[in-house]
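First, one chain by itself in structure tokens, the form predicted on its own.
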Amino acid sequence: MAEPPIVIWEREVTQLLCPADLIPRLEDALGKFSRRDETEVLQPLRTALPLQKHGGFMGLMPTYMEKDGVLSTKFVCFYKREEGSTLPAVQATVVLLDPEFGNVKAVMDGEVITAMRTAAVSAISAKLLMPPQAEVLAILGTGKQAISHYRVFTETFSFKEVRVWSRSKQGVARFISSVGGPVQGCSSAEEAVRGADVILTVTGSTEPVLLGQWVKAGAHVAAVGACRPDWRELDDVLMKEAVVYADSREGATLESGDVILSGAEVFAELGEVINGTKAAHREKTTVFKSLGMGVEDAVSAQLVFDRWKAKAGKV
């Protein structure tokens, strides 16, 4: 008889995940995904169920990694909230299953996993695509994803200056208080991004907040928000001038308003750059359109589970 599933929630997941261990596993997973070998990664496009009454969607993100023996799915609900709303914009749960027996092995806090793996993948994009000697980091947005990106990027890279902007001064103040590190609050998005080497857009916006005319040539942009076909963070100028990368080409062309509405072409997946089949154009302005994938949740959840077992003395 299968043992009852373990439950690993927010604080413990946070303790068991760290960027230094997660980033190499995600690089390996992205490379496997882009090889399109179904024995390595079998992952259908995310299913989205509209929650019209509440202005949101529920996404279902299953993944099977046959060679690694990993089977998981994430349930994620995300919403377009009004400014100042106290309701969460995202709620997520990750379930890890035994692929042979089909029983649930673990249920985990998906918000921590989502925040950490998303920031780690953005860091991988910067590692591959940002200009050499990048010194200035700009963050547009001040929510949970902005905080996780700040922490992962400042742990992974050495920026001389970090700037942040939000539509509300209160959001900027909360962010600065939360991160407890060196960061400059800006009064406008333009002020934040002018001259920046790396720009992170982690907003809930449905209209462009980053304009191409503000972005210096050769900068790298990781666009994390706007996960629906009619939502945008980046304008046409930026999307058409930049070399565009994605985690999943299919996901970007079907789910990303930044890609769909601008008519921009996705040049490559990050996994293709990792595998050496596509070039990393560091000398050009680059955009990484992040949508998130089930395989990223799967390897993150497996890492949490393995660490939990080792800590509990079950390995």
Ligand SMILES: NC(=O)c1ccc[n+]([C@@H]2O[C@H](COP(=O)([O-])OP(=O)(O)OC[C@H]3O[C@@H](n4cnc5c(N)ncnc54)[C@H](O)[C@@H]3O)[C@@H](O)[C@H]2O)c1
Second form
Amino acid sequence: MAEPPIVIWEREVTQLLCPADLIPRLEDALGKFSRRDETEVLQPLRTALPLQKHGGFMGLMPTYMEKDGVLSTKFVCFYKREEGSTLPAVQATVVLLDPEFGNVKAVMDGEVITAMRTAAVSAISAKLLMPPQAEVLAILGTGKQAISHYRVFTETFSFKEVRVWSRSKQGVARFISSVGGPVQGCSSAEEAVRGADVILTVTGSTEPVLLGQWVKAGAHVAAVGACRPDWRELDDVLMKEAVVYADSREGATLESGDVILSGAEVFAELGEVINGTKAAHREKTTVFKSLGMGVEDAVSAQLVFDRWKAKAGKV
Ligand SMILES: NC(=O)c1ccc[n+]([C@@H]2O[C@H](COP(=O)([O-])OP(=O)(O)OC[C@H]3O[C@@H](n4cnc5c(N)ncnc54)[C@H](O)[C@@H]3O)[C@@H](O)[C@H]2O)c1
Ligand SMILES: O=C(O)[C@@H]1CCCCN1
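For comparison with the form predicted on its own, please write out the form predicted together with the named molecule.
Shown next: the complete complex, the earlier chain at its head.
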């Protein structure tokens, strides 16, 4: 009889995950994914079940890493929320299974995993693609992803200036008090991004919030929101001018409104740059379109599980 699954929830996941540990594991996972070796990473395109009545979707994100012995699925519900809504935009749970016996080993909070791994992958895109001596970071959006991105980026890089914009002044004020570090609130997205070397779009917007005419030549944009074919964060000018990278070429061409509706070509996956099979055009304006992948959740959940067992003396 298999042991009942352990439950590892938000506080413990937060204590067990840190960017310094996550980033190398995610770089390894992105490279394995882009090699398309099914014994390394088996990750079908996620299922997105429409929750019509509530303006959302339930995503099912299975991943199997045969060589590493990792089997997981993330269940994630994500919604387009109206301004002033107090409902969460994203709710997630990650299940880690034993691939040989099929039993569930652990059930974990997916909020912290999603927030941390998404920010860590954006940081990997910046490591590879931002201009040398990048000094100014601009963040558009002030929610969960904005906070995790602020924390990972300020731990990983040393920017001289960090700016933030939100569609509400209250959002900016809440963000500044949440992060507890140096950041300048801006009254418009244009004010935040003009002259910035790295721009993070982490909004729930379905229309462009970042216009190409505001973006400095050679800047790097990590676009995290707008993960549906008819949702946008970036305008056509930026998508046409930039060299576009993605976590998954298939994900971007089937799920990203910024790619689909602009007709932009995906030049490379981050994993291809990590594997050395595609160039990092740091000298050009670059966009990393992040959709999110199950393999990122799988390696994050395995790290949490390993750390939990070590802490409980169960290695
Ligand atoms: N790429 C990935 O792997 C990944 C992972 C998780 C979430 N996401 C996406 O990232 C986005 C942010 O997620 P979150 O968890 O931070 O959500 P959140 O609700 O915590 O924050 C959303 C932020 O966007 C702002 N916003 C919402 N609608 C807007 C609009 N129309 N114009 C301008 N700003 C607007 C909100 O004010 C808030 O500051 C969502 O679109 C979510 O689906 C992507
Ligand atoms: O990969 C993820 O976790 C996110 C969930 C929200 C929609 C975009 N993808």
